[in-house]
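Single chain ahead, by itself, as structure tokens, in the form predicted on its own.
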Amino acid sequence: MNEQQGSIVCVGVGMTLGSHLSPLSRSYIEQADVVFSLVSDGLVEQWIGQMNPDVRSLQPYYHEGTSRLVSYNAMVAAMIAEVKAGKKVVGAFYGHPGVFACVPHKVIEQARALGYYGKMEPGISAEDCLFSDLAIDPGQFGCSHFEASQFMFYKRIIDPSAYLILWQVGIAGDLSLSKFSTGESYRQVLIDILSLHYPKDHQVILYEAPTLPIHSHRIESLPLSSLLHAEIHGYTTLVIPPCQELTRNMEVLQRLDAIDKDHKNIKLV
């Protein structure tokens, strides 16, 4: 199917104003007919407005008490309408447009299904900042990531010998998908789930990446049990370091050792 006039490109502006935008993503913003933005701060929105004369915020689509799915669908509809009008549309999203952001995925999928060009450009996400600020190498012990509410709603396999990272802890347990924050009673349920695998005095970390250059990141260590009364925002990430050592799989190691010995014998022959 031939692509029609009109296109959508979703770009990531990174986490910190002015620090993380790639030259290619900036070029897409500057050359767009219309830019839709969903970013972390009003100053970031103004900064994007300096790159293009027609920047429209997607923030007004959020409403307390309205399911976020309704808001997301309205955002997608607004962007698709401009694509159908034959415009070069850019969606500028904070962090990485494909990480914990369903709108970019949905709008690109819909545009492509209608025969329009759709593309995503990566950005520096909160995960990237977290690894740098906390000096975590996910390859050292392994790392599992879950959205906090999804982690609570479903039975997930937890490996206490790896890092466990829970995103959007501030709205953990929100079945309605309409709250901007959840309270201590919801958080207690999360603590109870985690306490099945981690000691209540196990040190966990609350992390927040800076959105403005004048801000610093938040790295707060506290016992798991103290999460109940901790200050947690919608953008706070919970990082749980390993509480167990890695256990060697001796059966697999012996098999691999036998393979190595066979290869050496073959070379000798």
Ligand SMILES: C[S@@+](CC[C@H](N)C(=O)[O-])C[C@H]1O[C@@H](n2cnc3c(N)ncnc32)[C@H](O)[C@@H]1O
The other form holds:
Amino acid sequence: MNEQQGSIVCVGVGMTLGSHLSPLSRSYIEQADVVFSLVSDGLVEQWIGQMNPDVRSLQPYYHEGTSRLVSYNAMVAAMIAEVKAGKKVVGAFYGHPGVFACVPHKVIEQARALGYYGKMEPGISAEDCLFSDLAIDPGQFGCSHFEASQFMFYKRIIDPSAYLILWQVGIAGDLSLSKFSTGESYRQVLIDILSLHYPKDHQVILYEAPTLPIHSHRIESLPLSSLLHAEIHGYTTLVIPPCQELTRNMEVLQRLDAIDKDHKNIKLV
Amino acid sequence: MNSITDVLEKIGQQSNLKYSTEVDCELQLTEMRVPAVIRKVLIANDKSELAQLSDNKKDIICYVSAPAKEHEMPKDDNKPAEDEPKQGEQESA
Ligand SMILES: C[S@@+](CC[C@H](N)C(=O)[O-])C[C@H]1O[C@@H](n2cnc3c(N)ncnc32)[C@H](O)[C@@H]1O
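What's the form predicted in complex with this ligand like, now that we've got the form predicted on its own?
Entire complex below, previous chain first.
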């Protein structure tokens, strides 16, 4: 299919103002005909606003009481309309535009399906900051990530010997997708699910990366049961360290050992 | 130096300001010609004062993800959705 004139590029501006934006992403923002921004701090929004004469915030699409799916679809439609008008459109999203963010994925997919150019440019996500600030190497014990509500709505396989990271924990359990925060009764359900796999006194971590360079991160360790009354914001991520040691898979180890022995025998022959 | 975001961008890009003690930071900000009132707020790390100074009073929402696509969402009455989501099809990212 021949590509038509309009285009969409979704870039990540990272988490911290000034520190994380890549030169390429900045250039995309500066060169765009129109920029749509969705960031997590008013000052970051202002900062992006200075990089291009036509920057439009996606914040007005959120309405408490309206499903976020409706808001997300409207955001995608607004961007696609400009792409169809033949413009070079850029979506500037905080963090990494493809990490726990359906809007950038959707708009690129739709633009491509219509024959337009669509691309995603990575950014530094909350996850990246979390690994640095909490000194976690996801390769050490393994690490699974879930959107907190999805984790509650569906039966998932939990591995207590790996890290478990829950995103959007501030609205955990919201079936209506229309709340900006959920309260203690919803959180109690999450604690109950987690308590099936982790002791109630297991230390979990509430993490917040700084969005302004003058601030520091929040790392609060607390027992799982204390999550109920903890201060949790829209920008808080819940980190649950492993509570079990890795268990050897003896069957696989024996098979691998047998292969090693076979190889040694072949060499001897 | 005219806007707060210019100052913040500079701070975000300078490693020497990351190591700084309060006194160093004050000096650096003075050298960057940051007005005294903004300097004070920056050093005090006062987010709400900063938002006020920059005319920034908006409540920002940062959710961009959903637990499932519309037709895959469990219903409000807690009955399971007609077509249960298949692995790999859920929309969390
Ligand atoms: C829709 S996701 C967007 C993530 C973003 N695309 C990224 O790359 O980090 C929103 C969730 O990201 C996490 N998050 C956002 N800002 C954060 C921050 N400053 N520190 C830690 N986690 C954050 C929270 O779990 C929040 O509910």
